[in-house]
Structure formats: structure tokens, C-alpha cells
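Below, in C-alpha cells: the form predicted alone, a single chain.
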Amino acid sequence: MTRKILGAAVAAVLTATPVLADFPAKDMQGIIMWGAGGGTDVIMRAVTPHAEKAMGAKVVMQNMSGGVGAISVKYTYAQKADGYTLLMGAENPQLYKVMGLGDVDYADFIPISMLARGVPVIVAQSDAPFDNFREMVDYIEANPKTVKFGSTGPGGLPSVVNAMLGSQVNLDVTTVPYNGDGPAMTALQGGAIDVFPVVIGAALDHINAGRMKAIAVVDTEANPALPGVQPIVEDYAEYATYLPWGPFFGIWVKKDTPEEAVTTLQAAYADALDAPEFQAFLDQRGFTPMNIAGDEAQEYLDRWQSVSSWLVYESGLAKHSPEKFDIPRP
């Protein structure tokens, strides 16, 4: 009788708690939030082979785009919390609540690695009558509603950057929406719009080829990928309240994943980020390495959510107030 009771108790514990024997004991699944060829996809496929070597196991990556990333988030959240399904994503889930796109965000996951962040740059037509941010503001004030700003819809990087810019200066411009960075930059080169905020990596080749010019880096310091282009805080120190800010790329697992899996994955991706080939990859595209995890990563995520949620809400782009979700003001 005693043996039966003990056996039943052990069986109950084994059922309730995932048992990990030498994690990883099998291949993992990497769910990439965006489509093939995009920034998230390219970064994950560049860093993961190095992590695979560190773990001695393969990560089978799958693109699962749609719903501004919500489809991949919901899929990963529906899987077991065992460390074998990795969410490879960007910043978008941190705006789901205020934008009315869903109730699940990165608070429901454990950060394995915040790999890198992109730095936004304000680009303009190559023959625009201004060469820096202050000159652009002066020109807009003298010519209201004549300057056309590109955007990619509510919650996208351009809309948040435009909201940030408008929080400190009067930008009486005409906003033109586009379905993605590519179409917007094509429109800029064709003269359909005058200005567009975009991540450095997406615009760098066009800038270097002279097809557009960089007006300012939206950061607290200059970026090595754009020598001679000043950070926006040099003209308006008030923007330091929001900075550094930009799109970010990272890897998460579902909350309650066993500690052994979490620590193994965190160590593997930390090693992978230090690989010289991956560092060179980031440098060439103007990305800033982060390499943070755990509490430090969560603090970054919370601050990003605070800054972005309040910017989109106060600019009229959000459906819900951040207060509804206890998101503090920055």
C-alpha cells in the first residue's frame, strides 16, 4: 500500500513538472515573427547557427507572419512551456494592448536574449532644402503642410518616431501611409514624399548611393554607420527623455519554462552574439548589439513599452490608454 501511494505521488509530480534530461534532448522550433528576408528573419538566421554549435542541437526555424506578429505570438504561447519552442521576434507585441491587437505581450514570456536594436534615422530626398533636423523644422514652420512625411500605419516605427518628433516641435506636415518600408522608400526616391523615418539598416545602401540623405540619427549619440550625421539630441536635448529607442530583436520562451532550459538557451545565445561573424553582420547593417537577458532585458522591455505606448496614445493612434494596463508614463 505504501509503495502504491508513493508511486502515485511521484507520478503526480512528474506529470505536473516537466522533466528535462540534458536539455536540449531534441531539435527545437524557432518561430520567426516576420516573413523571409525581413530584418527579424535575417538576424535570427545569422545568429542561430552559432547558438546551435554551443548547444549541440538544431533549431528548425519557421516564418510565421501575419497580424503584426500576433499570429506567431499566439502560436508560441499555445505550446508547452518546455523550452523547445522559441519565439524569435521584434518589438511589436509591446504595443498590442494599447493598439487593441491582443492581450498577450512579452510579459507572458521569458527573455532568452535581447540580441540587438535598430537605430532610426530620418531620411529625406537627396535634394531636399534642408540638411539637418533643425533646418527641417525651420523649413516646415515656414512652409506648413507642404512637406510630406511617409508612414507605415499606426504602431509602426515611422508612426512612433513621428509621434516622438511631434512631442517636442510643431511638425505641420502631410502624412502619407505606405504598406511597408520598401514602398515608402521607393516613394521617397520618386518624389512622392519628402521625409521618412526608418531603421538605419533598411536605408543605409540608399544613403551611401546618394539616392536619399540622412537628416538625423534618432539616438543619443552618432552612429558609426553614418559618419557625419548628428544625433537628434544635438538640436533638441529634450528627446533624450525617450532615447535610446528603436526596433529590437530577441528570442523568448513561454513563461514557466524550466530553469535548466532557460539558462542553457541564454548561455548559448550569449555565446552566439559574441561570435565575430555575427558582430560584423550587425556592424555592417548599423545595428547596436545588446546581449541582455533576464531582469535586465525585462527592464528594457518595460521602458520601451512605456515610452512607445504613451507616444502612440497621446498622438491619437492607440485604441486604449496605457493606464488601463498599468503602463507608467516615461
The other form holds:
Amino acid sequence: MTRKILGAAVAAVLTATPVLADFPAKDMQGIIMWGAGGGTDVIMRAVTPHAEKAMGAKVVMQNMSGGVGAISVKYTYAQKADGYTLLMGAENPQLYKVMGLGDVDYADFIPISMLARGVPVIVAQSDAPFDNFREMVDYIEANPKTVKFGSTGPGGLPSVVNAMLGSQVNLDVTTVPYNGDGPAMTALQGGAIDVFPVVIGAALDHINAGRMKAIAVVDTEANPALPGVQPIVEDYAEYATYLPWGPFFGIWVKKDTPEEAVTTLQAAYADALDAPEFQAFLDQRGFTPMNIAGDEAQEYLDRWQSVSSWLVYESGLAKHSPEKFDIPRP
Amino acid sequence: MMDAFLNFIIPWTDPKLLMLVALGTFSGIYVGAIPGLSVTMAVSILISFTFSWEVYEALCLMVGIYMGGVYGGSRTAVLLNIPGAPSAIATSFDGYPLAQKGEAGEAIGLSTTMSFVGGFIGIAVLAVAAPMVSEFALRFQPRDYMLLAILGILLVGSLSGDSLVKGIFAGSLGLLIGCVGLDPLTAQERFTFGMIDLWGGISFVAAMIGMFGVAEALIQLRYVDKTAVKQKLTRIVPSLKSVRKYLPLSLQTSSIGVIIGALPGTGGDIAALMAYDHAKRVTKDPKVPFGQGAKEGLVAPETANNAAVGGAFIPMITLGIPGDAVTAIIIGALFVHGLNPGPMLMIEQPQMFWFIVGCLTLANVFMLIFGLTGVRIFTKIVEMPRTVMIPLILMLSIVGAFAVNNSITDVYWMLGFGVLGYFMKLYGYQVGPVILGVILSTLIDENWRRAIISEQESLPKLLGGILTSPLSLVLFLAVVFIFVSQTPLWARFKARRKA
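Form predicted alone already given; the form predicted together with its partner chain follows:
The complete assembly is shown below, putting the previous chain first.
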């Protein structure tokens, strides 16, 4: 009898304690979508230590680049939905469906935090024979195929910007692919490519040091980080329909991750984002803080996917029509 | 300038920083010696760990681990024929035969001293000529990387042992293995048979551990009852005379190391293999043939891979461009600590440059000290009976292969390559060219395509580009010369000239 009571008592205690109340019970794994030293990598490594402090657990980060980030997405998706594997990524998965890189994208994940977004800038070799967007377009028109544009693969930021540019002007250029913005900017400085569209944060230092020049900011207005560089709409107002457009960076967990884990992670990264050091870092690198999660983040992701998918589809870059995946027209 | 230079001695005089460099170097040697545990991994874990520290303290630890780790890979390569890291592959070619002859102590002593020399030359170039070298490294175009990779492929000639045909077969197998996975440029699937596990390709560190470690253990099984060689322990620290003897060679191989290290996209592994080939080419009459325990074959890769450390820092400090994976992570660490590594770092914070040079020099000294102590105990490993040794090698291989990506698939790959390597060795195929092929596969694939795309897919234009650029021309002539010098035609020509 006493034994039975004891057993019942133990059972009661066990069920009363939610199993995940003490999430995280062990170290977590962070899968970074792009290579070491790139834009995504640097942001994740800068923010995560603050989140670790808030959660009291370690996030062991690992770079898993390749396939425009698709390898990291598939890998994270193949793990258990327990909140112990974080996907630390950029905007690229939202184009996988139309690009034919698989059916898994952010719709299969829960946003923990959308950390920041960036504005693209078109940079060129410092001795390129053009200084602004109109001159560049004219030069390309006069010298078809000779200007070399850098790219980071199908669905990478440069491919979308190129599609956007090509939708309004005739850009007959040679596109040379690299494995990320780091290697491409190295190639630009060595003269292997002439022009490269890249997020401002990654190129800012090189521009300020005079190692490359900014041709135009791909936005509706000039950017405070790059005063004096004209926005692209100044010469071609038509681009305003696509803008603002830009890359974003965030952290995701697999769908069906327990509520408690998601809440803990969201709170930890929201705290981390507010850390003055991280805010200063974003500011210095020309990124715009976002700090949104949940439904708000989902809305942003859906809109981004609709704008970009149709853009690349209409420029002929995409493999499949967005209609096939019920992605609405913007 | 002078104020900035004073930062050179900070790590030497501050006891706490001194201790951190020592600790880093010491643990680096052991991280480097265990196959599968890489310096890249150790440094990236340290970023979170040292997050709340002062930036100087964090740097001391990271630089120490880096320097110690690159050296540490040679330890297991010499003793067990399992390179602790890809940059120590070439060390095993002559280091392991030396250990089999009972000269493990001498081999470790020599490789330690030569690593110190190479490391020092790398640091000296970093300190004196960093801006110049980084501008030079930037000038490498895709076609130059392609030529460099072809130059690397030609090393098959010196790695294939008795039969060149078998060497070419092994090298081609390596190139094929390297092609598996998503196409690096277009993300198309190649040889993946629809399996997601193959998207990222076959981990070449797993292949390396299998082909060297497991294959070696399986070979040893054939001689289980043979007693191990007694190790001679008369001399560990090499005499000044022999250091002086190898000095001209080590200067040449260190230069190879610095330049290959400074190139973004190539690192210590390729540098060490190229240096090995260079040593084989310039050493007229080695006392012992290469591959059977030639000292030159140990000196060359060990100087080159440690010189590559200084080399990798060159573009990192001057331009914020990482020279290899470790410096890429150190760039991340500097960001985390609120610094701005990039083209402005040298101008705005020259003290950081001299501080890093100081740390590297100190780590190099500690590497020499820690490397030369305890050698006696280590050489005992080789004297262990095979019944103890073989399970130990197998266990180390399994742990190492798992540690690379925390993936059990890699362990299966490793075992598969182990069995393949065993049969290859049994039938006189060298495994070195396979690993060479895997390492160079991506480099040659990507850069050949970039080069031809840049010339609007026109071969004549690409050739024109090669012939009009001095850098490409030199590389092209080197490729032609090395190719021709390995043909029977050349041997006949030389024989006739001698006669």
C-alpha cells in the first residue's frame, strides 16, 4: 500500500514537471549556412555568445557551406525537432523551390529571430572605366560580354540583383561564379572580375580604403553608411517596384520544435540582439537591425519569397514557375 | 611606428599572456596530432570560450593553438603513419620509414627543429614584407590557380613509387572522389545518386584517415608476431652541422610555404606536398632514397607547412582576406572583440600587427621547446607490441573520423577507404596520389571553369592570356618543364649530354 502511494506520488511529481522546463539541458549545435569569414558567419559568431550567456548553455557553431546553402538546410531538416540544432542562415532558401534546389525552405522551419537585413551595393574595381550606374550601363552596352560580373551561384544575392538590373536594362556581361562574397571580393581586388553586387556590410571597409568603388546602392534612397553613393532609382526610377530588397540573416529551428524550446531561444536571441556590442557591430557594418520573430517574421519571409521568386522567374533564371509552389505574385 | 613595434614584446613580458601562448601551443600540438581534431575546429570553439576575455588574451591562445597544431600533425605521421592533419601527409612519406628503422627519435627531433626554422621564416616574411606579398598573392587569377593545381597534379610523378601508371590511376581516383557532391559553381548534383548525404561530398579527412591509418593497421596484421623495432635514442636534437646542411633546402621550401600559404584558396597541405616534390627534384644524391627514410623528405614538408602559418596571416592582417580556414575564423574573432579586420587594420591599429607577430614568434619558440621534450616517451609508442598497437590505431582512426563532422557516415567512409587502401598497398599502389587528387580536385575544377568563363569560353583567348601575363607564363613554363622532365625523352637527352 505504502509502495503504491509512493509510486503515485513519484508519478505525480514526474508529470507535474514539464519535461522541457529546463531547456536547454545540453549544448546546442549551430549550423552556419555560409563559409567562415563571410557575412552570415560573422553575424552569427558576433550575436551567439550573447545568447549563450542568456541561456547558460553553449552553441557549438559549425560552417556548412555549399549548394547556395542548401546543404545546411537539408542537414538541419534531417535532425530531430528538439531545439538543439539551430539553422543560422541568410535569405537564400526562399529561392530553392524555383531554383530547383529542393523542396525544403524556411516554410519548414520556425523563425527564432530575424537578426538583421542589409542593403546591396554594386561595387567595381577602383580603376574601372565607369563611376556610376548609368555610365556602367553605357559601357556594357558599348562593350558586350567583356565586363565580368561576380556571382555566388544560382539564388545567391548577386544572381537576384543581376536579374533585377537585367529586367530594365540590357546587361550583356560575363558572369563568373565564386563560393561566397569573401572569395569574390578578393577576386575583384585582384582584377579577376570587374563588378560585384554585395551587401554593404561586407564591402564597406574595402570601399573606404579605396580598394574598390561603389557604383550604386540598390535601394530607393542613399545609405548613411555610404554617403555620396547614388541610389539606383536616381537614374532608373523603374527599379522602385522591386525595392526595398535585400539579404537578411536569421536563426531557425525545425518545424514542430516544442513550444518551450522555441520560447527560450526566442527570448535569448532577442536579448542578444539588444546587447550594445552587437548593435554597434551592426551599425558599423551597415546592417539594419530587425529583431522580429514568430508571425511577423513569417510575413516578412513570405513577402520576400514572392518578390524574389517572381523576379528571378521573369528574368529566365529560375527552373520552375513560382505558381507551381503556390507562391503568389507580389 | 616605434610605439607599435613595442607591442612585439608584450606577449613575452606579460606573464599571463606568456602562459596563454604556452598553453595554446602545448594543447595545439596534441589537437594537431590527433587525426580528425583540427586546428580550425579548436580555434572556432575558442571564439565562444574566449568571448568575454580581452582581445590580446584570446589572440594569444588562438595563435598558440594554430602554430602548435600545424606542427603536431607530424607527430602521428612519423610514429603511426597517420597524418594528424592534411598538411602532414608528406611528412609521413619519409618520417614513418625512419621510425620503422628505429630512428623515430631523430625524425621527431629533426622535424621539430625544421618546423621551427620554417615557422620562423614565415614570420620573418610576414614582419618584413606583408603588404608586398599580399599584393602579389592577390594578383593570382583563376588561370593561375588552375596552373598551380596542374603543377600539383604533376606531383603524382614523385609520389607514385615504383610504377607511374599505378600512380596516375591512384591520382585519377582521387580526382574522381573529389568531384562527388554538389557542383561548387552551379549546385548541380554530381555522382550523388540522389542521396542527400553525398551532397557535401566525401570528407577527404575521413578518406585520409582510412587510407593511412586503417590501411596501415591492416597491413600490420600480416606481421602480428614480428617484434617491433627497438628505437635508438642516441640523438634527438639534431646537430648544428646537420641543421646547416639542410639550411639551403629549408630556405627554398619555406619560400614555397609562405607563398602557397599567403594565397587565399591554398594552404599548408598543398605547400607541404609541393615542397616534398621540390626536395626530391633538387636533392641530387640523397643518403637514403626518398620514400625509404630520406631526411630531406622530412625537412621539406615540415618547413613548408609551418612557413605557411606566417604566410596565411599576410593577407589576413593587411587586407582582411583570410589565407586559410583558421585565419578566416580569427578574423571572425577580431570582429567579435570589436576590432575591424580589413584593409584599415594595419593603418588604424599597427600595434595589433606587431602583437600578432610577437605572439607567433613566441609560439614558435614554445613549439620548439615542447616538441623536443618528451620525445623519449613518444618513441615508446612504436616499440609497443603490434597486438596493442593495431587496436589503438583503429580506435584513433574511428574517433578521428567521427570528430571531423560528428557524423557516423564519415566513419563508414573511413573504414571503406581503409580496406581500399589496404588492397592498394598490397598491389603496389601508393595512397598518397589519391589524397593529392582529392585535395586538388576542387581547386582545378573551379578555377579551370572560372578561367574559361572569363575568356568567354574561348580556348585561344585563355592561352593568349597565359602567354601575356608574366605570372601565368612562369607557372605555365614550370608545368611544361616538370612534365617534360618526367618523360623518358628527357632522361635520354640527359644521358646523352653526360656522355
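Residue numbers count along the first chain shown, from 1. Rigid core (definition): largest C-alpha set, two forms, superposition within 1.5 Å. All values derive from a computational prediction rather than experimental measurement.
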| message | Of the candidates R117, G156, I193, M28, which marks the hinge of the rigid-body movement between these two forms? | response | R117
| field | Swing of the smaller rigid portion against the larger one between these two forms, to the nearest whole degree | value | 19
| Displacement in Å of the C-alpha of M185 between these two forms, rigid core kept as reference | 4.9
| After superposing on the core, C-alpha shift for P197 between these two forms in angstrom | 3.0
